[in-house]
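In the form predicted on its own, a lone chain appears below as C-alpha cells.
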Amino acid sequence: MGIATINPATGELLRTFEPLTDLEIDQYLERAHQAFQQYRWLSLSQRAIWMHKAGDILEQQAESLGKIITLEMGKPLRGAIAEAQKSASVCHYYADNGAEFLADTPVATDASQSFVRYQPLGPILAVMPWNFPFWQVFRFAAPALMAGNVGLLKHASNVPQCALKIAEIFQEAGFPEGVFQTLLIGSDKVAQVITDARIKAGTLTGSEPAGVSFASLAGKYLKKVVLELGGSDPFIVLDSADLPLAIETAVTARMLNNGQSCIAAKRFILADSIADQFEQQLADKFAALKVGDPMNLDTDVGPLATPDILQDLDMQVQACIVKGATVLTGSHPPDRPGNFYPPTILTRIPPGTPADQEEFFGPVALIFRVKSLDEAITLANGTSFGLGASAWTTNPQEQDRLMSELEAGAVFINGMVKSDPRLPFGGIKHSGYGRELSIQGMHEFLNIKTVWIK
C-alpha cells in the first residue's frame, strides 16, 4: 500500500491518496523558491504573529487533531492530544524567542565594528516519521520558519492526513502561500527533491539506513543536513536511587507512545542490590496496563503503527527467548485484530541476542544486572547508539561520573529523557548529528555570516 490511512487498531483501510507527479513536485519546489524570495525579508514581528496564531490553532483544536493522530498511527488519545498541545508550545517558544536568537552577535576584533549575522538558507526539506507525526514536524518548522526559511514536508506515508493538516494549520495561521507545503510523495521521490538545486538543506528523523541514504545524497551536493535517528537508551538504577519514583518513571519512559519512541528507555541497567525489587514491581505495573482501543481515554497501550513493526519486534523478542532470556510478562502478540503487542519484560538476557545492539521499537523492556558503576557505564555505552540516557542515584560523585561518561546527546539524572523547546535535542554515534530545538536548533539552518567593517 502506498500513501494511505490504515487504522492500526483494526487493520481497516480508511483512505488512500494519490502521490504527486513529477510535474507537480516541480511546481511545489518552484512555489517554495519564489516564496522564499519575499518571505526572508519579512519582519520577525510579523512572523511571530503568524507563529503564535499557529500555536493558538493547535491548542484550540488539540482534541480533534489528537483523533487524527490516533486514527493514523495508534497513539493513545490522551498522548495524541498532549502531542498537539506540545506542538503549540514550540510555536509560542520560537515566536517569543526568535528575535533574541537571531540578533546580531557583536565580537571585538581589530575592526571598528564586527559581528555575526544570522540569515536563512532557503527551502528546507523535512523527512519526518510517523511516531510523533505533529511534534516532530513542528519542532523543525517553528524555528525554521521563524528564521526566514521555508519548509517542504515529506511525511511518513502512513500519516497523510496528519501531513495535510499541518500544512493547513500554517496556511490558516496566515503564513504566505509556499512558505510551508506538504509533499504527498513516496520515499522513492526523496532523492529527486533533496538533490534539486532549489532545496538548500534537509532534516530527517527516522531509521539509521534512511539517515545514511539521505545524508549521502545531500553530501554529494554539499547540502547541510540534520539527522535524528534511532536509540537504545539506557535507564540506569543504582543503589541509592529513589526506587519507587524510578519504577514509576520506568513505566512511562518505556510505554510512552506504545513504546515507539527513539528516546524511550529501552535497556534497564540495574544494580544487583535493587534488581529483584525493581523487576518484580515493574512486572506488576506492566501487567496492570490496559491494552486496547487507543481512542478510549482509559487505554494505556494501543497498537503498533504497522504490521511490519509488530512482526519485527516479535522476532527480536523470540530470538532473545530462544537464546535463554527469561520472560517476566508478555512476549506474545494477542489473538485479536490490529497491531497489538503486550507490555513485555525480558531479563537474564545472555550475550549474543538482538538486545545487545538492536533497537526494540515497541513496549518491550530489556533488563540487565550489574555489580558496579563502572560496569553500568560500560554496558550503557556498549551500543552504536547515543541518543539519550537516564540515570538514577542520589550520590553526587556517581551523578558527576554519569553526566561526564555516558555517551549520549542528553543525560537526565533522576528523570525521564524528554525533548524540551528550551534545550537542544539530538544524538551522537549512529543516533545522528546536529541539533533541534533551543537556540542551537534554530542556528542549524542559517548562514552564520561574519561581518567586518574597517
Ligand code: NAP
The other form holds:
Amino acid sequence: MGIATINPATGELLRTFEPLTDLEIDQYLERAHQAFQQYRWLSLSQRAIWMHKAGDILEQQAESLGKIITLEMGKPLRGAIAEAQKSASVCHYYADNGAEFLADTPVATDASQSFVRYQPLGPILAVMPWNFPFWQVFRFAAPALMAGNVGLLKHASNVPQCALKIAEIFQEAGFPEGVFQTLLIGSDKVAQVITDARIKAGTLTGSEPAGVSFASLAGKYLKKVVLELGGSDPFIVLDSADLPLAIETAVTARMLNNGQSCIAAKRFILADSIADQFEQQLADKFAALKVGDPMNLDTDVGPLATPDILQDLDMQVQACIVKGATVLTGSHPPDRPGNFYPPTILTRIPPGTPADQEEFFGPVALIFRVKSLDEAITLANGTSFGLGASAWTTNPQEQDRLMSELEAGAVFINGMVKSDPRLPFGGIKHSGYGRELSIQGMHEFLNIKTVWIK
Ligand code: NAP
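Complement to the form predicted on its own: the form predicted in complex with this ligand:
Let us now look at the entire complex, which starts with that chain.
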C-alpha cells in the first residue's frame, strides 16, 4: 500500500494519496531554499508570534486533530487529544525560550571580545514515524523554525492526513510560504531528497534499518543528522520500591499508545523478593484493561497501527513461548477485524528468544527476575539499545549506581520515562544519536559560530 489512510480498527481503506512527482519534489525543495534566504533574517520576536499562534491552533483544535490521529494510527482518542495539546506546549516553550537559547554566548579569551553566535543551517529534512504523528513532528519543527531553519516533512505513509494538517497549521499560524512543507513521498524518495544540495541536514525518527540507511547517505554527502531510533527500555524494580505505585506506573509505561512508544517500558526486571506480587498484580491490571474502538473515550488499548506490526509482534511472542516462556495473560490476537492484540505478559523467559535483543512494539510486557542489583544492571544494559530506563528503589546508594551505570539517554528514578520540552531527549548505542528538546535539541541544527575580535 502506498500513501493512504487505513483505519487500524477496521482495516477499511479510507483514502489514498498520489505521491509527489520528481518535478513537484524539485519545486518543493526550491521553495524551501528560497524561503530560507528571507526567513533566516526575520526577528525572533516575529517567529515567536507565529509559533505561539501554531500552539494556539493546536490547543483550539485538539479534539478534531485527535480524531485524525486516532483514525489514521489507532491510539485511543484521549491520548490523541493529549498529543495535540502536548504539541502545543512545545510550540509555546520554544516561542518563550528561543531568544535565550539563541543569544550570543560571551567567552573570555585573548580577544577584546569573543563569543559564540548561533545561526540556522537551512532547509532540514525530517523523516518521521506514525506512532506520535503530531508530537514527533512538532518537537522537531518548533526549535528548528524558531532558530530560522525551514522544514520539509516526509511523514510515515500511513498518516498522510496528519502530515497535511501539520503543514496547514504552520501556514494558518502565519509562517511564510515554504517555511514548513509536507512532502507526500514514499521512503524510496528519501535518498533523492537528503542528497539534494538544497537540504542542509536531516533528522529521522523510526526503526534502526531506516536510520542506518538515512545516516549512511547523509554521511556520504557530509550532512549533519539526528537519529531517534528504537528502544527496549528496562523498568527495574528493587526490594525497597513503592510497589503499588511501581505496578500502577508499569501499566501506563507499557500500554501508552497501545504499547507502540519508543520509550515504553518493555523489559521488566524484578528483584526476586517482589516478583511474585508484581507479576500477579500486573496481570490483574492488564486483564482489566478495556481493549476496543479507539474512538471511544473510555478505551484503554486500541489496535496496532498496521497488520504488519501485529504480525511481527505475534511472531516475537510465539517465538518466546515455543522456547519455554510462561504466559500470564494474553498472547493471541482475537478473532475480529482490525489490528488488535491483547495486553500480554510473558515471564520466565529463557535466554535465546527475541526478548533478549529485539524491540517488542506493542502491548507486551517481558518479565525477568534477578537476584542482585549487579544482575539487574547487567541485564538492563544487555541489549544493543540505549534509549531510556526507569528504576524503582528508595535506597540512595542504589539510585546513585543506577543513574551512573545504566546505559541510556535518560534514567528516571521512581517514575516512568517521558519526554518533556524542558529536558533533552535521545538515545545512545543503536537507539540513535543527537538530542531533541530543551536547549540541546535546538542547538543540533545550528552553525555554532565562533566570533573573535582583536
Ligand atoms: P520506520 O519503518 O523506520 O518508519 C519511520 C519513517 O522512516 C517513515 O516515515 C518511513 O516512511 C521512513 N522510512 C522507512 N524506511 C526508510 C528508509 N530505508 N530510508 C528512509 N526512510 C525510511 O519506523 P516505524 O516502524 O514506522 O516506527 C517505529 C519505530 O520508530 C520504532 O522502532 C520506535 O521505537 C521508533 N521511534 C523512536 C522514537 C525516538 O524518539 N527514539 C520515537 C518514536 C518512534 P514510510 O512510512 O513511507 O515507509
